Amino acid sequence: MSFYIAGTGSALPEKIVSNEDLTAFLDTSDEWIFTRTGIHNRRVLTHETLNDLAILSARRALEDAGVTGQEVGLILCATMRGDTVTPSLACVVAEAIGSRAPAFDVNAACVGVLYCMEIADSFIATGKADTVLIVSAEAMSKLLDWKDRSTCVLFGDGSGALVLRKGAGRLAGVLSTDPDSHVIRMPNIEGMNSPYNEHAPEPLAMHMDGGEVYKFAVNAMGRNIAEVCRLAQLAPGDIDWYLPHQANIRIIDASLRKFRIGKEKVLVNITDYGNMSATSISVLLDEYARRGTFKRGDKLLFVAFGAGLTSGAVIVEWGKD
């Protein structure tokens, strides 16, 4: 016995930044960005905080599931950096929803939600929790060099959430890491006032080798799709809906091409939101769930890759409680 998805929610900043808006301070164009990434717009934090978005998406998911904060047995937050180092974002959410459940953050970059789903599976399978709240929240706009057009045009901010409850919806899951500390790297600010620190602080900004990321992403996503289908005793063609990490439309297309998956099965929203790191998959899920896209018994395959280098895939049967 594992879990089923009982509810979803999301919350996005009000500010929409278009590719044309970026031309005001970058040597770029809408055509240059869109043809290389599939992105037209992204959402960016202004007056909101990441805590605001995380709490709102959590409340929406709980409402969708018909669950109260007191019923939650575990809270997991997928994020690279919350508004505070401590308390964790998960503890901030717990306070807001009135929960005293164990709560902690998970940093697996863009694969964070899938890592959280597999952690939730372990807690539910061992009887440590019957209901798990997963929240993803990323403020990518605060982690970028806005003078670097190779990275800042790719990302957006947002939060998503899902409620998992004890049931038989999870069919299989696989997580993996190909350790690499250079291909995607974001240094931390350290020792700002320590008289003993001998290391000069590095600027807090993302550095990424785009060519290497592309090769890893296509190979890792393809490998994980094949493996998770094998574990679920399914063929890739048996999957009703693919929900891939929204990093780059070219990566999505290349990852699925060898499986001959029809584009009508592949859900995307990268055009409107860009890459929201761990949040991409949960916002994608909520958007299409609220449209009524999924019917009971549909098989959903989530697949993602991220810094670390992390990757993973999970198959869930929709509505199977």
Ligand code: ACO
Contents of the next structure:
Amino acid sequence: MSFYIAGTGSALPEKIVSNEDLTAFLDTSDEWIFTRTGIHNRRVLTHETLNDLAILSARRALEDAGVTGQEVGLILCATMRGDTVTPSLACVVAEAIGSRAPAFDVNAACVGVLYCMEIADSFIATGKADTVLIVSAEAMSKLLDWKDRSTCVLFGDGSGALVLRKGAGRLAGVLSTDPDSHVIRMPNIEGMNSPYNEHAPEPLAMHMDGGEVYKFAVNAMGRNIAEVCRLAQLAPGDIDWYLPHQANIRIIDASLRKFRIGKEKVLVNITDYGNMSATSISVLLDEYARRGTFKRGDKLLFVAFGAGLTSGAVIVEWGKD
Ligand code: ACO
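Could the form predicted in complex with the ligand be given as well, to go with the form predicted alone?
Expanding to the full complex; the earlier chain stays at the top.
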């Protein structure tokens, strides 16, 4: 006995930035970005903070699940970097929703929500919690070099949340890391003030070998889908809905091609939001859940890859309370 998904929520910055908008300060075009990635628009933080979005998406998920902050037994935040190093984003959310449950952040880049689901599985299966709130929140716009057209056009900001409750919905999960950490790297600038530090300061910005990430992504997504289906004793064709990480539409298509999955089963929203790292999968889930896409008993397969390099997949049956 582990969890089922009891509620979802999301919150996005107001500001919409189109590919066309980026051409005002970058040598790029809508045609280049859209044909290579599937992205038209992304949301970008302006007056909002990441804390604001995380708290709002958490409240929406709790309301959807009919759960109060006091009923939550564990709070996990998937983020690469919150507004503050401490308190963690999870502690900020805990305070806002009136919870005294254990709360901590998980940094597994774009796979963060799947890592959180598997931690929640362990807490619930061992009786440490009955209800877990997972919040993902990423301020990608603050982590990018806006002069580097090969990275800054790919990402967006946002937050998503889900409430997991004790039940029989989770069918299987797999998580892993691959050792090629150099292909996506974002240095930390903190600590450069130390009189003892002997390292040269590096500006905070994402460096990525796009071609290498592409190859890793297609390989890791395929490997994780095959493995999680094997664990759940299902064939890829038995899955009703695929919810892949939204990094690049070409990566999604290439990863799923060999399983001969009908396009209508593969959910996407990358066109509107770009890659929101850990938040992509939770916003995708919330949007389709609120549209009434999922029926009781449907099998949802979440699959993601990210910096680290991390990857994973989880299968959940909808509504198994
Ligand atoms: N606009 C116009 N031209 C551009 C842009 C841009 N925004 N960015 C790069 N170019 C140029 C390059 O300079 C290059 O020019 P050159 O041939 O004169 O040197 C040319 O376009 C081709 O670039 P490629 O890298 O070959 O383009 P490709 O088709 O491989 O697409 C992309 C690049 C979209 C980055 C692709 O490799 C990709 O999607 N990789 C995976 C990225 C990813 O998933 N990252 C997620 C990481 S998860 C995380 O970090 C949390």
